[in-house]
Amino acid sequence: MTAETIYAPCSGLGQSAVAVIRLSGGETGRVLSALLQGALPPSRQACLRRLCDPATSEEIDRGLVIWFPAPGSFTGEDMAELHLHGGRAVLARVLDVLSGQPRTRLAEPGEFTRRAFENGKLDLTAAEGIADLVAAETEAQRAQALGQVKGALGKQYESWRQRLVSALAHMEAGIDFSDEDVPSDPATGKLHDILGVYGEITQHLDDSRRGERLRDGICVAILGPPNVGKSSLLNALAQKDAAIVAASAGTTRDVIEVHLDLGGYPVTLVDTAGLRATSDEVESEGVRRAAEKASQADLKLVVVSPDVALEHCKEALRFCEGETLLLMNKADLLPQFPEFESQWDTKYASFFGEQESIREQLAISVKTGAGLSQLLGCLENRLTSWFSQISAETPSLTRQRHRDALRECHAALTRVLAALGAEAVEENNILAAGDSYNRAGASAMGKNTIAVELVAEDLRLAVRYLGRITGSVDVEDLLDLIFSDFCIGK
């Protein structure tokens, strides 16, 4: 048990109705029957009780007390919540006298759920879908984060594991009793699993970072030439205002940022400067960021309108690429400029036809608000159409340093297959190709027991990969990066 006890306020600081403090380490029981001044309460009981300066046994507060003795507690450690009253004095003088206990200090970022990891309460991957429920705004993020809380992840790269794990057993077998009665080509039986580990991790890797998109928010880059309204749109969007508007071009000279909730999914709505060929060097470096977004952004939205000539727009359009939806806004203009029509279908039409990604084009007024709602529904169904393969039952990366180990396990249980026989793998009929494999692998196992050898090695790190992510082998170097992210108390 970890010699030091760790406590903390985890409900934030500050005047609230309730503040809860949690103790968590073998001085548990001791510091809290100080202050109680008596016994302790039953196991995993809420009990009012008086909490007590033991030094002058004065009373600092009532409130309710719940002991949980190990095992049975979230960190495996004995455990303790305070629930008290919310005041700033009530929480500073209790956390005043916890710091004059022997052995007992403040917790760290992220240090309660680490001994729950360290004690095998949870993996690494619940471990960090615990601080994505914590920082989850929207109802896709709390979905995704409490899927990966309950295991969901850590199952899937578990049952990996355990299948290459078993290869590896039989692999090994053939190797270390190569003179006793085993089978020649004890791996062959097992290259099914490895196959179609493969082919699953493959299949996972091709996800179009949904899971990271979802976990970090989509971002929508709104471009265009100066004065077409981009700002306004933004405003009109995050229904406040966020940008600064004026009839003057060149009003928006940096990238400005605001954090949406669309029909459960989160948006990072990003304005950018408008696009133009400028001599002034603020405007221009504010241009240079603007094409740094679109570059990044997921989709953008390119906006133009009646009463700014196309040609201006030149600069807009060499960014329509990825997934890219065409705005024409000032709708309401459109009468006072009716060569514009024309222009467009003459010049421009025919341009955007041709970029599968603009699957859409929308005609809007920020002014009037004419096609804002058809916008806001389009921009919700290309979340949806994004999103929709994500679920508990089959659940997405989250974080880059997953999908690091999964390319090196790849890579790994690609040399495997290579050496067994497998010039390739294709990519559509992996299990299909199976007996040419077994056939292939029996060959190259009976041919030499060095070969063998070293495709075990590679087998070995396979394995060891995917128990990087889950936390199960070699991650000692990780744990102080992964929960410095967390917040104190949890």
Ligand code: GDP
Second form
Amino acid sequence: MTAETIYAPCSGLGQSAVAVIRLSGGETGRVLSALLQGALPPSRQACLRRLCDPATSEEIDRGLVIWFPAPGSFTGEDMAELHLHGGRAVLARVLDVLSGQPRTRLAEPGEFTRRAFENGKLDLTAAEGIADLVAAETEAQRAQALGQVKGALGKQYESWRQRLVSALAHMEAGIDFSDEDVPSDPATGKLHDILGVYGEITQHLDDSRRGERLRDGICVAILGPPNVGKSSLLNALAQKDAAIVAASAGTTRDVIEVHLDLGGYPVTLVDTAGLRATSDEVESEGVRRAAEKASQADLKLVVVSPDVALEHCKEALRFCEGETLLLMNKADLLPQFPEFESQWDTKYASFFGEQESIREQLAISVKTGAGLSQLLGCLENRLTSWFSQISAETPSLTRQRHRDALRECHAALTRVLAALGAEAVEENNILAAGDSYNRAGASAMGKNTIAVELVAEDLRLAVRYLGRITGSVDVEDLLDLIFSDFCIGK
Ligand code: GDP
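If the structure you just shared is the form predicted alone, then what does the corresponding form predicted in complex with this ligand look like?
What follows is the entire complex, opening with the chain shown before.
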């Protein structure tokens, strides 16, 4: 059991109706009975009690107190929760009393969850899920994070790890007892398991980063020449009741971001500097940043308008790769620019028409609001189709950390299968590797101890990389990194 007992307000600082302070560690029971000036309440029951300063017996507050003796607590240690009146003075006084108790200290960010992990209460993916759940801003993010907290990802990775551990055990039995009465080719029976895990990881990695996009938000960049109404469009969309969660402007001099909730999906809408060739130093920096944003965006909205000549759209055209939606803004001006409409099908169609990435075009008017609902609907449809494959049954990758480890695991398995099945290990011909292995590779496995040891080492690496994701092995160096993302009290 960890020596120091930690405490922290877990309902945030500042005034609130109720504030909750948590304690965890071996001293919790003693500290709690000192505060209550008497016996501990029955475990896991909310009891209304007076909380006093142990030094003076002065009453500080009355509130609900819950006592969770180990191991049946979130952290696996003795824990308590104090539900107090949420005034600053109450909170400050109770925290002051707690700090005066021997062997207690304020918790570090994420320390409660870290202790839960260290005491085997949850794996690392579930711990990360808790951080995501606390940070979730949209329905879809909440659902994904909750699935992860409930262990959807952890179970998936652990089941792959177990299957590989079992294959490794067979292989190592062959190495250690090669002269004894074990099957001459101990890995044979496990090859299909390795192939199965390999195929499933391949599929899991090939997910268009759906889970990560959902966690971080889809980036939609508004691009186009100056004066076509890009900023007006961003403002109009941000003010749509259907869309907005929070607006944060001015992340850089000339790239403005607004965070939207579209149908439960998180979207970061980015307005960029007008794209045009320029010799002005400051403007070209803006264009460079716009270009950078455009290259990172998941979806681009390229805006044109009838009062801006087609030639000025050329710069924007350069960014029409990846998914692009072409918006003809200022539709209200069309009667003044009849040539625009007549040219649309000829000049503009050939101008933009060759861009395969432009699958849809929409006429809108930010000024009159015409077409904006269709635009939001169109964006929502795209998000729904992107994310439709995310479900609780097939959890998605949510972090680069997991992706990196899975890639390493995949590479190690590729080497294992290549050694077993030689050249037959092709991405889309995995089963052939098994056949080839059964025919030719098997005998090598049984007889060539050095080769077997090398293969076993790669398999061991694959197991270790999976273990690093859930925290089953070798993760000490990762812990500070992961738990430092948490807030205090979690
Ligand atoms: P940006 O340079 O592309 O960001 O363009 P702005 O949003 O600054 O708009 C340029 C000008 O076009 C402003 O005077 C806007 O009021 C005007 N504008 C924007 N949208 C519309 C529209 O739908 N119709 C009309 N008539 N004018 C618009």
